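In the form predicted alone, a lone chain appears below as structure tokens.
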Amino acid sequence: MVDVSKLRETAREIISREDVRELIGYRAGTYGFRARPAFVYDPGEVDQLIFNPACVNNLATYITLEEKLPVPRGQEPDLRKVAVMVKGCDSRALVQQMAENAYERDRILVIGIPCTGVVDMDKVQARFPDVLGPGEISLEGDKFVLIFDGRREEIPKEELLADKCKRCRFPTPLVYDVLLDEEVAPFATDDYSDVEALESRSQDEKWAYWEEKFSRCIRCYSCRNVCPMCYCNDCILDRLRPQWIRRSVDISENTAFHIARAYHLAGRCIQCGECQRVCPVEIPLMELNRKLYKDVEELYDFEPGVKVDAPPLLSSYRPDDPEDFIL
């Protein structure tokens, strides 16, 4: 686990630089064990920064929310760097964003955090539902240690670990300027057993399954807003002329929204799981995203956000591609 004193010392040095305008990291939440994003603009604020297994947010989302060029007439762009803390899975979002020319590499300063796994806060909440005062979570060996209300609880890591961590092959950031700890070797593989279980169902079973899931959707757009790869200023699903999807909340429009979004993420989703984490009605969105992820990997031998110099999947062109499926 990252040494917090080293994290804060590094952050203080970075935010003191003249070419850095802000640092995006983590701080303790307002209640329980939760952590939340922190935006640091001054060296005096770095003591609020933390990193522990509760730091689940993918902070790469905020990079594309920063000032975009060109700026309004009469204003001067602030071209100083934005520093950001990223775990291994988060770093894949940076790689994919830069591959899509969302911003230039020299606009960001990446603080890499080798990760040994984060908790699923829903599992923590289910286990300890009444913790409102400040609590702490740390990882000691193969157990998460939770300290709250004068109590110390040790829970086997497997019981609280986020599902995405159980198949993570990139615990060490793939891109960074500063690495805060030793590299962590991959500790899992992905056999797509969950996707294959879904694929094995009949067509009617699949429709019944997703009809029930999508009927829950309240179209809050949390999944889209938290996704690091949904950064278009003008989302096609919001357009009124032409209007691709109506505003009504029903199974037809909900299905159209989620299918369209899933296809827009094909070859781009980096499996951070943020969409599913924030869904207030618990739709298993990653099952849909992982199905397309698996198809892209099998059909095109491509994984998004893995190779820094790899072009986006849908921007490639081969003159010798036979395209037999056309005829």
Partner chain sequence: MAEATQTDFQPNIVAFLCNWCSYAGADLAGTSRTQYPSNVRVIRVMCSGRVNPMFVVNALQEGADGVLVSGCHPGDCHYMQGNYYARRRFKLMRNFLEYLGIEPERVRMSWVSASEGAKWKEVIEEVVEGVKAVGPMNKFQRRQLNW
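Note that the structure is predicted; figures quoted are calculated from it, not measured. Numbering follows the first chain given and starts at 1. Rigid core (definition): largest C-alpha set, two forms, superposition within 1.5 Å. What changes on going to the form predicted in complex with the partner chain:
- Relative to the superposed rigid core, residue 16 undergoes a CA displacement smaller than 2 Å between the two forms.
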Given for the second form:
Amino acid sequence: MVDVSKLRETAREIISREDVRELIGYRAGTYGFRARPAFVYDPGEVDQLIFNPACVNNLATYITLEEKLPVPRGQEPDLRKVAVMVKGCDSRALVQQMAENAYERDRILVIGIPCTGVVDMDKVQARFPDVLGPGEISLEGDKFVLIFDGRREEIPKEELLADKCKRCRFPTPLVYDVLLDEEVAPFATDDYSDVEALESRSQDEKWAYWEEKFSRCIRCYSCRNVCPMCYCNDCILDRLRPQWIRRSVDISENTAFHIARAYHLAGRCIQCGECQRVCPVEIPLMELNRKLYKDVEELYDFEPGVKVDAPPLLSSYRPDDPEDFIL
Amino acid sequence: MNGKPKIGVYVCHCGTNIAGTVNVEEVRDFAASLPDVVVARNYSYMCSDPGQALITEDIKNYGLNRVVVASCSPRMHEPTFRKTLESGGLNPFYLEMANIREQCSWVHEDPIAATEKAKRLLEAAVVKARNLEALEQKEVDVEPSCLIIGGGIAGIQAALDIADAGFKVYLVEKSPTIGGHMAQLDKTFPTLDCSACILTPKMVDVANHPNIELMTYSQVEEITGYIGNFNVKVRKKARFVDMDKCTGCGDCAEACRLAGRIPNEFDEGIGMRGAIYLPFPQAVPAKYTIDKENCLFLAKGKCGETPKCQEVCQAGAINFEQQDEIVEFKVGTIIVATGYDVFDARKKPEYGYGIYDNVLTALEFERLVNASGPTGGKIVMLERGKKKKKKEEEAEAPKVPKSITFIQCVGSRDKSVGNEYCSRVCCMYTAKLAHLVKDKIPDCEVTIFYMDVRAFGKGFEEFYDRVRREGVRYIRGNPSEIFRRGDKLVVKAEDTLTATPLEHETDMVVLSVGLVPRSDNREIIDILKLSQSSDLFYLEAHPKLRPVDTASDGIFLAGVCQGPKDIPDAVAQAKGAASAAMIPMAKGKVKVEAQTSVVNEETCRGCGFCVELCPFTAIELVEVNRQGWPVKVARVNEALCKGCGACVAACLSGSIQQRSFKDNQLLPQIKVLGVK
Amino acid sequence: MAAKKLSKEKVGEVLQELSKFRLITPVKSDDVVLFREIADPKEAFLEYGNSTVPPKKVVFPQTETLFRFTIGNPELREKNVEEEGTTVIFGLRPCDARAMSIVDKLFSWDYEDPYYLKRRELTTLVGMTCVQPPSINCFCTSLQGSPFGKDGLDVLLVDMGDHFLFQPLTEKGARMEETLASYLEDASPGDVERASSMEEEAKGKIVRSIDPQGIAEKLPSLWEDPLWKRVSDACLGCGICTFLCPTCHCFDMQDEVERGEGRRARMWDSCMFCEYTLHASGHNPRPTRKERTRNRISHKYSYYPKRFDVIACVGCGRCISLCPVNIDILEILEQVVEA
Amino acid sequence: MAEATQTDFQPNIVAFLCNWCSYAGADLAGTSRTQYPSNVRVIRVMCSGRVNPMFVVNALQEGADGVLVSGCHPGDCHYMQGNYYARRRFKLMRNFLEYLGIEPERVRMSWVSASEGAKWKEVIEEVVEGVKAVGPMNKFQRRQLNW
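Could you present the same protein in the form predicted in complex with the partner chain, rather than the form predicted alone shown above?
Below is the entire complex, every chain and molecule, led by the chain shown above.
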């Protein structure tokens, strides 16, 4: 359990540093049990910071989402560090971003949070739809404890835990400057049974499954925008010349969109699950990402987001890569 | 720029080659109906002078700015029609071809299907042509100098040829002397001329040539640049002997406290040397070198009161303070002639090499029969590892073997050790060594175990026949094991011609080890980004037609580093590589690929995926100022880019594009060909 | 027009009857509720809170062909909306119907959009009351709406438990009553009265609110206020809040050409996208998420009411509930009020 | 698939061929007057490494029933490595499309050298047969939607 006063004290020290521009952490949300990203620019703002199992967002996204406005003539760009709080899963995004030269290590200051799991907020919402809040969630042993409106509820961890946490192999951040708590030993494994179950269906069943999902897509691009690995200045999905994917929203373009999105993450997706979390029409995007993740691991013994100096998957090869499919 | 596309389409009949199957009039009419096509014609032979004149006339009369020719394969006539455009005053890269002969009329009999396909291929060419861009065929100056890596016979020959032609040569050799493996050999097959006698004059020529700068005991550290303009960094290792002062008298070597106690690499460890040494008497340069790993003074800091060598050197050439020196220079071309290693016989433990004193590799045996070798050319039984007895004492004459057995194909044609290939020289050097044994010890019984005898070269079969007639016994069979019985070695094998298992007793076994890529092959691969073939030797650009080129322009291969070969083949290849390297140097300029990649620095995110993957190191990350922010972006060195386009497919943001194969040129083709 | 009674058991038959039109109802796709044209009454899913995707796409499709053309031929073949035929949206919520009436003002303003208006003309809206507010973030009552609201609807079905009170509200509603006459009974006398007390009860269950008074006038004065940066710091720039908003109506045009044959289509656009208002020169007057967020709020709460006398927000709460980073329009408005 | 499609269906296959090996191999098939089905339409690129895996998706969207990418045999790439990169990219894309329900018969890759005109014919025949067996692409090709 992260000690909030220690968190705030650490944050205060960090944001007081002259070489730090801003600190990105979590604060309470506006309703229910939600937490949301917090942007701290001033030591006076640190008391809003929290960490609890409602802190689902992967804040690594904000490092690459930074908006770089033209620097006025005669001025210097603000290149001070950005401090960011990351859970184990989130930290892999930082590793992968740095593996791709997105920025130098000294541009960021990483506050690592060893994590024992976060909730699936949809499950919480479904369980307590009428709670205006603010409600608090904490994890005590194998139960989530929810406190709201003067009430206290205990729910078995399994029932509210986010799916990604059920197969988390990296609870402790892989990169950090400060670690807010004791390291957490990995408590889960990943057998890809979800992917395998889908793989084993017939072609027509698989397509029927995905057609229904893709037909719901409204192309809000939240899956792309929330992704810490999607940070091209000019995404090909937006480009008009040449136009890879049309803006039209129909099953053809939606399918191509989802193929492109997932494929562009092959060997890059670090399974933070944010895309699936934010999708308003509940497209199981992680089932797409995880298929590629599984293949990449099985075929090329490659795991993204664990080593900063790993060569990019698709910019490397082994002469004996599998080629059973080649005529 | 070029404004709205005005496309001319030319449908070739190729006599009846195309028109016999494809309805060319129909194709022409279809072409005329396509957007932006201002003129469409058909003609019997577009590649003929009148055919080409149609195009140049139309360029003038219609103001064409794109040309599509539907005819044979672009691999056939693209250069022809590019020239046509040029002579019509149009940039040659405004040409697009539709292959309606090799990939249409010749492979489909049905006129309707063939005509339909021809129309579609033509339409795809038209939509691509619409987005074609003018390209510039750039030329770069070529530095009139050549770097040769490796001073064996291949490197020596290439250096002499190029230097004789008047170009500067930098010859870099890793060891203290040039000469390579050839200097270790006694006689050469099948002519039996003395290896040293034919090699050493060339070595001396190298040393004395005004156009050759010889750098021995030196290593290439870094090469950047591209054909015509390579920047080379060489490390000259400290030899702790002042090259200018050393007279090569050899007093130091005799005086060295370790004289005769360190295995001499040149003698394959059979002979001994001191810590200061000349590998062999005819070494070039004839300058001594201190081996710092073994030298007591350098390794341990103390060598008696004062180092002996320093004491005896009258020239004052010994300098323990000497440092490695980094030399940098520019060259226009590079020849890689790094040679080979012999197969490590320890990888075939069943033959007992390294266990039994008298199981030798052929190269060791070569030193044994060599008149300038450690035994003065006497073939004697070896007692390895025994402490050297005080000279003369117990002067029991070494035993002469009464029987010697050779085993061929050790480490060659052997999947179990990963070498599937034939080393090409072993059959003949084995025959040669067998002959030398018979020459020196006429009553010695010589047996050769072989799989096949490959005597394919000039004079080889004749020589093989001669050796057999000299009483050398050839047994077909691959021995399975060698073990000791008493003071004999026993070779266990099966004579596969008679299907008889046999145990063959012998005094000495010589393993005819194959040639393998150098263990340090990777160093040069990393520096020059060379490729390897599946046998791990360096890969030539084309196995038949570009055997001395590499995929990188201006870098050539000579000798065994490209694959096993004998001396005449290595020399021939060296001469080939030398003349190939001289072409750009003589011309002084070289054209570089025009269909190169180009980066949109506005959208590039600097991830470096392209940098990582480029086989030609043509892309680098550079820092640029983007609206006041320092950002990294990829940049292509057009002189290095070969135009494969692999970077384009790796770029997630589509920021790197290959000229003439840009996404906006290929996607319209897909659209046309994809639609039913 | 008098209210009628529609027994819940007859809803299936009603839908069957209505399927002679283009019938659109809430459906369940996995666990997501959205509006789709249905072929079988069984597909309708009426036991829902509110849909994730509002029914605005029925009258304002996300992608809509305007006309077709052939390259090199000046003749344009316009889309004939009439061909889509009479449409019934059955079972939408009052807030989403009210949203359509708000958007109508824009599409019938200085330029009368023939596609939208024709489709509206062809469409009859049969709404259902919210007995229970579908979401904790509902705040329709702050914006002249109600869980029993009638704005924009042709028929309101008041959920009375075992039956609906069928209230025709417009001429189209009256025609609907005729169409369905055989399934309707006379309403019991107490129903209407009971309905209005139920409405008060339902209103009382809505917990979130905002007083919009004065916001339209105040917003322009806060143009440079630091609050915009603060409230948009976490924004990802995605299109959830706008695409799922029942009143957002921005669109973009695209030409799609396939081997010489093409169409011009319009498609939803979002002011939260970075290429929205991006000029061809590369200049963008709303270069960051700060300006875009300011625009979204200002458009809804200032520009629109100034022009059309109505706030372009119905308080459905979708943008709050579905925002991945919990950007909350009510919180922003409170900050506007406090600023 | 319905029996009718198997007999009447003439698939449309878009092929990407590298200039140095496969395109030359296809040319050789022509020079040798080798007859093969006319269903394949070729786009020439310099190297199979140039082929963006999204080209496959694009071609299927446009209406192709199958896509073929063909390059040099491993170790023979004119640019040394391009075919190795292509091999990884297409393996992943092919598996991924299969996961979505796109039959792997529609996404093919081959090594055809400049001397393998005969192999080119075999490859085409196999690809065409494979696509015929799974029938026309009727999943996410561009249709006239919202018309």
